[in-house]
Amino acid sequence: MDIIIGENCIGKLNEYLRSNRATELYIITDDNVNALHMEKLKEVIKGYDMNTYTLSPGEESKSISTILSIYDDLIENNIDRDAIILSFGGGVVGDIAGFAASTYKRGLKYIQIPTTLLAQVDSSVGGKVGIDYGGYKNIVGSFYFPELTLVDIQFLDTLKDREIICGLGEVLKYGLIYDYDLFQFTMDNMEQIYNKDLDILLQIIRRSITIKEEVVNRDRYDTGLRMILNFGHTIGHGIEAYYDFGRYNHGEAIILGMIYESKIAYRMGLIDEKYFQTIYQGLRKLVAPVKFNGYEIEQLIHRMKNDKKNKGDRIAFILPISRGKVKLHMDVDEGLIAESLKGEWV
């Protein structure tokens, strides 16, 4: 898989189709991104034939009724194996695009442009794609790798601050599962990435993807390595679920997932209070952690128990046990989760 970062670097797209002798593309947006840069990127790749599928934006348009709209669309289209489905987008565009892409007469050539921060650092690289189903996160997918993520940091410049704060969880969380240096260097530049400064960016973006990369490449389908990268993502998922994917979006329940697993890991005597104190602090600037109650609990366990990396009914968690480094536990006590939820140290 090729991966071009850079700003203004949209224009390489074109010189990759014509190395790779396109001829039809197929592009799934959602309404933003066609109102905001649609018409950018048309001006890169005039001269092919296209498509455009547009989605609804949020996290209720992953599902099995749109992937089943946009077959419809295709077949439609008469859209054949030769084309490239280009995804132009965030995280849901992308999971979208991926999933159509790798199931539509059993595989096309796809192409990740990720809009926002939180697809260019984390959900555009590594391969994984797939919807919600039942009330559960991502539960439906596959691996399906694109030939090329194009990161251009240009689009950035629309993202409001509630968006950048859903990238920055991902990002922070590459620091506190592999380079502490990164989340202490964030932290430090917070105002200037809500800022939008383009240097900032760029070494924050080139970083994390970096990191994705290297564990990726040595775990790609998921078995053991990778699974540090799913730190905050098991209480994470469970609080999206828990208020319908409505009240938070994606990096924002996962910067509130690594708070409450960071407590059990201190609660288990695996860092010391100075640690947890650093990531709460650090963390709790960003979104405001809450304290849950007995049926809330009980409900957000629940949705725990369904996540698609236990083994068995046994919980698996991805704890801190030092700056930069975690570990993957599968013998977490319930109490110690519902103790950790009730967020009494709030």
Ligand SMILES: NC(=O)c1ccc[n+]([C@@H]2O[C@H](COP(=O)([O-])OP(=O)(O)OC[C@H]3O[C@@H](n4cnc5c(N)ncnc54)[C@H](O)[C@@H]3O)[C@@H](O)[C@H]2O)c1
Second form
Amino acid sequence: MDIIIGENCIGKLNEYLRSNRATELYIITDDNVNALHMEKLKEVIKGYDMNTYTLSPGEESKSISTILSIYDDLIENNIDRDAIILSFGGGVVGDIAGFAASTYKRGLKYIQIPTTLLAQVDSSVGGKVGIDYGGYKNIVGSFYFPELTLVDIQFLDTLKDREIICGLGEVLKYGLIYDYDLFQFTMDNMEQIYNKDLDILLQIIRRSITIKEEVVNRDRYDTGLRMILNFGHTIGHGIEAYYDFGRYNHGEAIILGMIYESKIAYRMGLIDEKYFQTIYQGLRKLVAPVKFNGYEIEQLIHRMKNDKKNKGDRIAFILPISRGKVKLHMDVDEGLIAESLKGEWV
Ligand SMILES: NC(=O)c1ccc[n+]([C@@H]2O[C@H](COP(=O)([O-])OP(=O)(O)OC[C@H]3O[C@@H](n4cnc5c(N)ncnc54)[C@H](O)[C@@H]3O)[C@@H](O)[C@H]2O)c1
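Structure of the form predicted in complex with the named molecule (previous: the form predicted on its own):
Below is the entire complex, every chain and molecule, led by the chain shown above.
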């Protein structure tokens, strides 16, 4: 898989397509990206046969009905196996486009052109594609790697602060699981990141993608090491699903997950108070933790029990054990999960 990262590097897509003798393109995007950036993409790929499918922005679109509608459109437009799907948007578009590409006619080539910080540092790399179903995140999907991921940071220019926070959550996660220097560098440069300082953004994006690639290359199909990328996700996915994907974005929920899970790690004696406070005080500036009531805690734990990482009835947690290091734990006491979510310490 090739990765191109830079500012105003979208033009390189044309070279890539020409060298791969592409003729027909099928673009999948969402309404926001279509309105803000489609002209720039179309300028680069004029001359190719192309069709565009535009979905409504947001997690609700990551559904089986969107996939069925894309299949209908692909069939209606006689898209054949030589066509290349271009995913142009955030993580929702990327996951949907990759899943459509992996299944239609037993697989079409696809290219990721991520336009959110979260998609640039995370979802466009690693080949996980899929949809939500039955109230569960990413429960249907596959591993399907793009031919190319083209990360052009010019697209971040129009991103709202809330979306920057979501991407920052994943960057800080890489710091906490793999490279503590990245965590510190990101915390120290928060102001510059919100102000879209391109040099700082490029540095954190490059480092994040390198980490994700390193982890994925050592465990492509998520049977071991790759699990560390799920720090914050056991509780984060539970929170996202509990609110029906409406209250917190994915990245925000993962930030909350990292806070509550770090509290569990502290209570289990895996990390000391000083390190817990560093994580907590840093992340709470991005998303404020809440105190969940008894009913909510019960619902959240119920959802966590259906997480893909679990074995039998035991909930899998990736917990911090030292600066830049985490470990899988299957033995977390339910009482400790509840205590953390109760948030009396907030
Ligand atoms: N496949 C993976 O490995 C992986 C990893 C992490 C997250 N994800 C998935 O990614 C999704 C979240 O991705 P996301 O945070 O990018 O959400 P998103 O795709 O919903 O994008 C967030 C919002 O930003 C808008 N947007 C996109 N690009 C923009 C731009 N350049 N300027 C202005 N607005 C823009 C979108 O229209 C949308 O409203 C979740 O479904 C999550 O499960 C997948």
